[in-house]
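A single chain comes next, written as structure tokens; it is the form predicted on its own.
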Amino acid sequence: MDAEAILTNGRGTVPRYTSYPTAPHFTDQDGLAIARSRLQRLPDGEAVSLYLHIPYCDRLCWFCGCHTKHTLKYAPVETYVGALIQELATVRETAGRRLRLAHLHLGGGSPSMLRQPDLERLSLALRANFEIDAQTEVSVEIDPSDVTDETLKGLVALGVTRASVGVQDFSDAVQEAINRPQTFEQTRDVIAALRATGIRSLNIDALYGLPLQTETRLMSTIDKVLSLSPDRIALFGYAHVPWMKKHQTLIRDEDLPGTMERFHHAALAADRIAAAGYDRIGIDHFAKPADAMAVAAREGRLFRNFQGYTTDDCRTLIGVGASSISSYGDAYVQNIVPTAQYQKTVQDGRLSAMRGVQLTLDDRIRAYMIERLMCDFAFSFDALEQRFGYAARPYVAEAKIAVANDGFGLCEIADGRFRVRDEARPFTRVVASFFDAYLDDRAVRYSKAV
């Protein structure tokens, strides 16, 4: 399979497909009306998931693609936590009851920069506004440079069961090029401290495609990550999108590996992780065979949301915080992005929902096909028809046409399924893009496909 031809003459840049339609195609429909109506009609007893966005960091990493801001003062963060607490109450009031919480994820930014009193305030507010029990999975993203003994006490108060530790790369040269100093020893000690609190599962994020990253430097990082024995590993490709994230202009284009070098690095790192006994999960995750994500992948119960691969099967994901995105099954809603505007809105007792999109039947069918491709590398024609009835038939025909028109041999039809060929799995995002009705919008630019 000619990887260079696929990445240079085919679709070399495509979405990451953590949703469909993808975020650039969310419209200016009345997100507030959509969010209010969906919260008010949630079925009794149905569990939901919650995402809390912390859009602050105490250092600005130049590779970052998140909605975040750098602050050297803690006062704005403390004020923002107060707004989060108000929004949690508004969600409860809008829904008319305390919703049962199956999953809670704190992302950022750097949620680990929250101080113990604010983590405790959040814990009390969450339990006042949602039903939380021993089955609720609580996960948090961790920057090791933020973690103190007080942080650990706050995480215990919050009831964290899973932590995701950012590593990126352990090479001094690469760290300097992305403004992310972080020693292996510091990371090792924080992971040991997290485990000592009783956290059941740990994930480590590593990146390929970074500036000044060589094969030797990347493989050294992977070996050090493996030595820490995380339950899961996420191996993401750095998304260089300086037209969206201006701070990425601080990274020199000439320091970035080329397309084929990226592809080679990704394959080597993935093979090294798999050789260490981890199951491959989707396109960029790995998990120990006994981990819940590995079990879900084997059983066809893997899903994909804005945080990537997940075992979360809740129909509703409520985003709380500036720029957070909610998913209601048949609609997406994004909150107000500017932090000051967000805080004023929620302090006035209103939901912060801004723009939204209600999914058409075409959107929902394509979203299902793309999610199954991203998770299982295949979708069943029978399952498609069982889910959508006669409406699925034109999409089965479209899948057959996609195979006929696939000049690179990436996909095939076998046993009543459209599937990505095993050797083409690194190009799964490219195959998923065959079913993306929005992709020809020339005004939108995407990151590299691999």
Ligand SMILES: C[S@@+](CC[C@H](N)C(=O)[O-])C[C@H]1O[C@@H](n2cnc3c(N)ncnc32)[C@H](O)[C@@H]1O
Given for the second form:
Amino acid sequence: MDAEAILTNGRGTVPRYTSYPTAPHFTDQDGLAIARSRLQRLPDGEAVSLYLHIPYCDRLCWFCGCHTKHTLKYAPVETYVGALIQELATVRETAGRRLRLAHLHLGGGSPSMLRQPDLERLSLALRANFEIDAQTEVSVEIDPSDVTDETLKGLVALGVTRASVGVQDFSDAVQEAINRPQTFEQTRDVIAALRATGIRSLNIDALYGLPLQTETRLMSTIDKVLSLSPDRIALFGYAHVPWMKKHQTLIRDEDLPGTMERFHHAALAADRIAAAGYDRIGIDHFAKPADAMAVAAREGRLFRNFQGYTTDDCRTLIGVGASSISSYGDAYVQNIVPTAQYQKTVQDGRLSAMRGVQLTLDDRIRAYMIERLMCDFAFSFDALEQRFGYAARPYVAEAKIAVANDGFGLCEIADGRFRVRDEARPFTRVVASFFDAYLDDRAVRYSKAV
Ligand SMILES: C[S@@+](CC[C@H](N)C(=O)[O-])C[C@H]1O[C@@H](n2cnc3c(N)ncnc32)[C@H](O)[C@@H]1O
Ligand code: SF4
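What I would like now is the form predicted in complex with the named molecule, since the data block earlier showed the form predicted on its own; can you produce it?
Entire complex below, previous chain first.
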């Protein structure tokens, strides 16, 4: 398989497919009406998931692609937590009851920069507005440089069961090039402290494709990550999108590894993690074989949401906070992005939903095919027909045409399934893009395919 030809002559940049349609295509201006109507007609007793976004960090890493803002003062964060608490109450009022939570995820930005009193009042507000019990999975993204004894007490108050710790790369040269100092010892100690609080499952994020990253530096980082024995590892490719994230212009183009170097680094790191006994999950995750994500992947119960891979099978994911995205099965809605405008809206007692998209039947069928490709590297024609009936027929035909037109040999049809060929798995996003009806919108630019 000619990786270079695929990446240079094929589709070199494609979406990450954390949703379909992808966020640039949420064009319906009446996101508020969509959110309201979906919250009002949630079936009785159905559990939902909640995503809570903290758009603040106490440092600014130059590689960062997240919706976040650097702040040296804590006061704006405290004010923002007040707005989140207000929005939680508005969600409950709109739904007309306390919804049962299966999963709660705090992401950002850096939720770990919240101080203990704010974590505690957030926890109280969550419990006042939602049903949370011992079955509810509570996960939080952690920047180790934030964590103090107070943070740990706050996380215990919140009932955190799963933590995701950002590492990226441990070498000094790379850390300097991305403005993210973080020692191995500091990371190790924070992980030990998190485990001591009773957290059941731990993920570490690492990146390839970073500036000044060499094979030696990346592999040394991976070995250090493995020595911490996380239950899961996410190995993301650095998405360099300086046209969207101005601070990424602080990273020098000449320091970035080339396309083929990225590709080799990704493969080497993945092989090292797999050799240490981790299962490969989808395109960029790894999990110990007994971990819930590895079990779900084996059983075809892995899904994709805005955070990446998940075992969460709730139909509804409610996003709270500035820029958060909600998924209602047949619609997506994004909240207001600028923090000040978000706060003003929710403090007036309104939902912050702004733009959205209601999925057509075509969107829903393509979303299913793309999600299964991203999770299982395949979809079965029978499953497609069981789910969508006769409407599935043209898509089966489209899959056959995709194989016929695939000059690089990335996909095939075998045993009634359209599948990514084993050796083409690194190009799964490219194969998924064969079914993306929005891809030719030239106004939107994506990150590198691998
Ligand atoms: C919200 S951040 C992590 C939480 C915490 N603020 C931290 O930095 O440790 C989630 C993850 O997104 C990944 N990430 C951020 N910017 C990225 C980019 N430009 N390309 C790829 N992954 C990125 C990083 O691996 C990061 O750990
Ligand atoms: S990587 Fe994490 S800590 Fe760094 S700026 Fe992004 S969200 Fe903040």
